[in-house]
2 protein chains.
Amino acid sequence: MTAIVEVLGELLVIFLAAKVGGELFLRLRQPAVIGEILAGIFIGPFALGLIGVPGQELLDFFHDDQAAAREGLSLVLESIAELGVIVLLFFVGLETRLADLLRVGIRSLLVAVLGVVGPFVGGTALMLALGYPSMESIFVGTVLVATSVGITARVLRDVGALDSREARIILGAAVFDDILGLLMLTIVSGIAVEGKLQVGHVLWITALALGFTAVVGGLGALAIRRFFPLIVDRLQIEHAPLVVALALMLTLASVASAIGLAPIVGAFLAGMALAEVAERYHLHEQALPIYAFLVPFFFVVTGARVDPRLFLQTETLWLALAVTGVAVFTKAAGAALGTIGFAPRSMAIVGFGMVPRGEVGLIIASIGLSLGVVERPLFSVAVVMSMLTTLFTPPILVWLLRPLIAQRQREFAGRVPAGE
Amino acid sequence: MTAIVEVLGELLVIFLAAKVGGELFLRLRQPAVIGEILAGIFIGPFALGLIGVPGQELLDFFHDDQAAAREGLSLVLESIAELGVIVLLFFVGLETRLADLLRVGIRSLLVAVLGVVGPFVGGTALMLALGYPSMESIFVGTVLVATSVGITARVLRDVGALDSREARIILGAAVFDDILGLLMLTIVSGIAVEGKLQVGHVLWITALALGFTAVVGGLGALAIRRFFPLIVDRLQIEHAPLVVALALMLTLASVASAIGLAPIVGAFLAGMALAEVAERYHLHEQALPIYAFLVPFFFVVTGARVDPRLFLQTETLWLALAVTGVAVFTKAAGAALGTIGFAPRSMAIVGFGMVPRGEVGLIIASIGLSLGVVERPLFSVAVVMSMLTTLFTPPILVWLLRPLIAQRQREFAGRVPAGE
């Protein structure tokens, strides 16, 4: 039991650490999320170590297995991390109307589409360039395809730009990118092992994620608005209503995960089918104290994941630097190319937006490992794109955004002071 | 990555079960927390196996060691029952204030060192009587110490009781049991190792708990009421009272932890220390949705627990019903002693009140298991009366109760229907 009140220590640290650094960032007039993720890489196992390390509680709970220490450990903290960007997508899906989606749908759609082609012709033809093997390349293009909306929805949430038009197109956008990016693994990882495309493999994956997605995205709604109120009304638990939807949360994200999507996707639909009823069951109120306290564990975690040491490895770093280029590069170009049309800086905000590569290429190349198509040092170059570009799409976004801020905080002002 | 998404699977399966199980009891006109005790049952690894048995992911994850991916496992989903007993004792020191336990406080003080002596002396009396060598039978008695306040807490915020006299007689004798658990371990141990009493250690372990308990408890409230507003007005991120509530929570837990007191005593003196303040910031609304979530993944866990082979051992059950029994007894009769005075009824809330025993005493096992002087069959014994003490505790406080629950009915049907 002593290994949990080690653990417990670990989420203390991980907490004030998130809670100060955002405190610091916004003194600084940036989104709270910069400092977390900052937060998270000075207390990272590679700088401080002041969480990530297994102490000698843990090494005993593990009978003195250095590794599976280290293992268990790093498996409570992204547990929890995984809850918390749950949350937070869920808690975005609540500030989202399926209508709203749906009216930029033909653009997220595309700025989805050109943004996936973009990167996987990018990164395969940047390979091959460089004289690697052609199945190799393709897996590197597939690396770079999958967008991860986390953090661009956290920015775009902290500066209060969740219902601008460029917000809507990159949430609906990064559903169809998520879809685009299982099709692909699908695609790839078939010909890798068997050689040859598996058209009934690929249909099937496609029909389940497409169906799921537009039953939950198309029905949900619907749905819920009729038989949410019948259900809540029914249960004598406290707080059913509040515990329905966290249900309803938790369930999609499974079943998303279990197709093969990601899980914030499903915890998105689920928040946007709530979108329905969370004013009348105060949804949005009560969902508030748990993003404050779980959200803030998936930044600090993300950046605990930043291993400095990788970028000390100059025989791979020019590698990565190029790969990382091609990735933000041809994101941010296809993914803008998608909104043409619209004003210069809206375009940049969607291209911005998009650019954040999460956990998914990292997935896509252990894969690529295990299956012996993708050389260890190759993995090394996606973590680097991945913290790359997770680490500096806030900037970014945040000096794109500025006009948009400056705009809110005149309306703000305009208004009655509200309360606590 | 998937092995996040494994224990997100069995987070689901938690979740569900819990307000499931809760709701069956509420229909049944039982607290929840019964079944959601009985919902972690069914569904541990020993009955369903639904959740703490790692699956393909998990087993990938930790290099096909089975026993390192089941500790891994069990670290998430123990780390995480932890934090929601956490914020329950927290919550239930937010609905306490220090003025209440201090007018039971001699009360409290009685109760928790009758409650203490009597199970040492009577578990150390059985072992002696059977034939047992003297540290052997000390180990036990000392075993059967300490109370686990969290099964008591929950049943009296179930049935609407945490303001009666009883409650905050129980609450106090709690912290002040966790004190004297620890000393009596302390001074055990010392003898174990050394073959002496450490008096210099003892001295100081005492004067550590005590101190953090008394500046902590007398102080914590002065200082929240005099800095709090101070601190909070100036913070800039989101939610400000609400994260420094929580952040203190964190801290004092860990801080009681590192001192060796049980993290829920300092959850608790910090949701006291907080009380003084929780109208104007409006932290109990903000803790309840916090608590709805991550509140019944302890009782959930501590139902999956439950080991029914061990009920099966006929040759260490009967020790096991015998010290049970004696566990039982004594500590109801001692707690219920302090209480003399009072009516027979409110003399049995508090006995049976004090009776779960919980992790501390398994600690308490193990340790001596370490240090060879407790046998490994006494180790099982010690699991099957902690398991039984918190299973039947509650139906029996819960009939205990049925005229105070009845009086809050009739409160409560005389009161304007309070609206959501």
The other form holds:
Amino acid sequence: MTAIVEVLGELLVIFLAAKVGGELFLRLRQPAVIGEILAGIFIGPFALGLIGVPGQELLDFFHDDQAAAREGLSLVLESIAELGVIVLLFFVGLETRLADLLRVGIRSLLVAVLGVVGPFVGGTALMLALGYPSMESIFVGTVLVATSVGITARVLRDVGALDSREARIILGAAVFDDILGLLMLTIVSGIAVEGKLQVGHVLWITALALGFTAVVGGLGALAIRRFFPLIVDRLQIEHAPLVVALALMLTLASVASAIGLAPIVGAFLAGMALAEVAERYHLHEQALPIYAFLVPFFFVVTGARVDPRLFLQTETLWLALAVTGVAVFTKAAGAALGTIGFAPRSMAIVGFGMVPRGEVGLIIASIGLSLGVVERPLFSVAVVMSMLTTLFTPPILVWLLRPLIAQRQREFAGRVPAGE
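Given the form predicted in complex with another copy of the chain, corresponding form predicted on its own:
Below you will find a single chain and nothing else.
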């Protein structure tokens, strides 16, 4: 039991650090997510070591095998963090109707394609120019393709901009981006392992990913409108609508993961389908306490993966800054070009909204390390790039969104009768 108590203690530290960091940054008029990520860096195993470092109880449980104890603790924390980001994207989906995404469908696809091609070409060209082998260069380019929409979605929700046209384009592009990124990772990994391109495997993954997204995204809303009331109105368990909604969220997240997509894509599609009945069954209000509890774990654990010592290694730091510069410019410029014809500020919002690499970049970099395609120094570069794009994007987005926030506040003030 003492090992379980130690794990619960780490969860308590994470939760309290998230709330303290979030409160501090809200008082500074910044998104809570920045405080949560920075809190993770400070309490993580590479800094204060308050989380992620097995204590004696866990070591005893794993028979003094420190590697196993660390891996077991990491699995617990990362599982809860993954559940947090699944809930986040599910909640975002609840506030996104299919009809809204369809109105920006072509724009979202264009943003995704240009936001994938630019970073891949730019990252690969940079590494080749610096003299790195072609396979390593291509894999770094693949890491730069990734987009972690969880960070952007949290900022958009915190400032009340989820229903904006820019937000809908970003969310739609994130789904396409994940599919395109999956295909590129499949291609590159296949070449690295087999020494050649497995065309059949790539086509199969393509069909699965597109089929899943099309079926759930296209037919999900119709099925929910027809069958959700028939199911929940017959159930006698407490909070039946929420129970069924969460079951659907976990089911689609698991299916998405099984076919190679990020689980958050399935969670987002589940929420989007349920958006058709969310208001009728008060799903937002029922899910909000779960959101408030679980979502911060994702951002703190993401911050805890950062090793600040990486910034002290001059060679690694300069390469990381160069890769980060290419990652930011190519992704922001490519995504912004997909919205050409919009106002410059709207183009910038979409561009920077697609910049964070977060956990998606880390996952792809980890795959490259495990396959032996990239060495530890390049893996560290990918980690620094993922974290930098995650850390500085929220304040830039908030600054870009200020006019929209001010307009919403004026509209709200105009609807509230004087004296209330």
